[in-house]
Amino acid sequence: MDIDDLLAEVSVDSISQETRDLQELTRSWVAERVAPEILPWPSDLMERVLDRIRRQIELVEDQTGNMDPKTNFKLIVIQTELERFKFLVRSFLRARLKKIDAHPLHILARHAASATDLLPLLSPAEHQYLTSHQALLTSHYASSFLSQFPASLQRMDDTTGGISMVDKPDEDAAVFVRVLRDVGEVAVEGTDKRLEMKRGDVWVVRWSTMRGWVASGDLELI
């Protein structure tokens, strides 16, 4: 371990679990937000950051209407911060629930085959809206169209004849990542190419590559 790792560790041991919460929600934001296909589901974060926002709203409803100046002004900051948490927070909803509403059956399939891991793909709320959306999407298609066509071309889902009906995120897209720790080098699959990845280099390279060293949290990106 190095200078540079005990000044880190040092440093978060001083940051409030509040700021270090902040931090992390914002870093989600900006990976979802960046991230050609859906990143699992940070459980303990949002559980964390939700709780906080239902109890600072608590407390706000609780003290309105004081008329004491120096409890005014904790209003004002706790509001202030209030609404920086409830952005983030919409912010990355959306941009999971546009990724939900574009690729719907492939992500159904990916959140069922994260049943097992340590993060799950959804929210059960997430999940709920999935598979609601997609039976009232499944019903509208049949009753339109689809109920016409011979039984062997009604699946959406269908992957015979090599080609599959299911839409995908583009997964060789282009991203920005910043390099946390030395991962040495890497290759670029499907190139010759390889990279040298030292920690505070930033890269722009296919995601399809990078896509494990980001959820190892040897990159972030950006």
Second form
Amino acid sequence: MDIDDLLAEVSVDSISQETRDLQELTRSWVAERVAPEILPWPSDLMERVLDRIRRQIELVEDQTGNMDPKTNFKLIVIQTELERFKFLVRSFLRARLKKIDAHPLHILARHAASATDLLPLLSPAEHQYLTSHQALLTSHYASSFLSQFPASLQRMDDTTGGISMVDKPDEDAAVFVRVLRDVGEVAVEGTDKRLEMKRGDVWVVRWSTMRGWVASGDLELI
Amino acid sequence: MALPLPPGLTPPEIAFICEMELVTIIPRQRLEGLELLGGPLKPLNPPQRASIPLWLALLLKRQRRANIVPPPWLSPDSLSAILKYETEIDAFSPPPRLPPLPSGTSLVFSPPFLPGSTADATADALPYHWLELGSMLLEAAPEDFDDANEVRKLLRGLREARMAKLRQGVEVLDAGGGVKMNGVGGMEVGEARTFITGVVDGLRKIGKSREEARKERDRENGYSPSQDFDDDEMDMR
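And the form predicted together with its partner chain, for comparison with the form predicted alone?
Expanding to the full complex; the earlier chain stays at the top.
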């Protein structure tokens, strides 16, 4: 825990870290389900959440078999909540996997560019999945048909003629956002639109215009 | 493995989020405090009221271990006042007032983690998950309402009035997006998402070449949106 976390805890001391993590996890999940491109992996948050889930599963394993009806009901509550958390985490990971599968080369390039950032794009496990899956695909393509082509046509990431072969998501896609902190006037590039974004507003706007503020926590996707 | 669903939230997923809303219950049985993953649960001592997440309230209700206190806005009086507003005025009725902003860069809470549906929520505004929460409570705990049928009828009226507005709002859509929809509800966003984003994206693709030309002209005139964003960042600090 660093000093920022400590300060944050003092200011909203009535709300537990667990509840704050649930808010953050829910927000990340919704964002990942809605945003057209993959978002940076929230490593600290996921570490805390997964660790808690692991401990809760151990608790359930310890206490099943206890036939006391009171403990039994407590276990039902704990297990119901556990399942809800597992659903959240699973759906979050699967939404990310879908994007990784859809645009592997684009995401690989972006991950490499973000490797030195505070928050890399992919988790180590996702990166491993992406690279080994790509390696398998590449060798399969090469052995089944690519090797029959002339050498100049064998590349999978050709950019000749000004058109890149690497597919990428539509970053200008429209999304629904809620304003969490006043942002001020926002200009949509290429149009006359000037939006005055105030706390509590809900807007339909282009993802590419919004992503900076979503990353800083001033906006959230809904 | 990968999620087969298109972008956007499905109705069950929206209901899942709504189940995290806090509601007020009157427990009928004692329950010891629990360390849950989403934060500690205080001990339940009948007949003391307590605010707990909706999923737990529904579980306790189903086992007849608690009664649910419907939020103040979910009463015939409040709903008819809001319905009157919705039918007379062109915009959605305003959402509940927000709590003060936490200082600095700490986490800002938003629905379903704002207490918009507890017994001491405001009576004159619909919270974000109004439709989902209302229907779930009416289904699971109709006997906890004074007049469940009237509430049901008013909810349906509200839903129709608001859907009509949502459909009318399509006329203002254009390629740049930038449509303000304050007061919209969670399920309404879910329903309208595919259509609205489809229209905005479609119009943008049609006008793409004109927009590209304009972007180039703007850049030549020394305007750059990335610079613009950096400036804003500086202002905030």
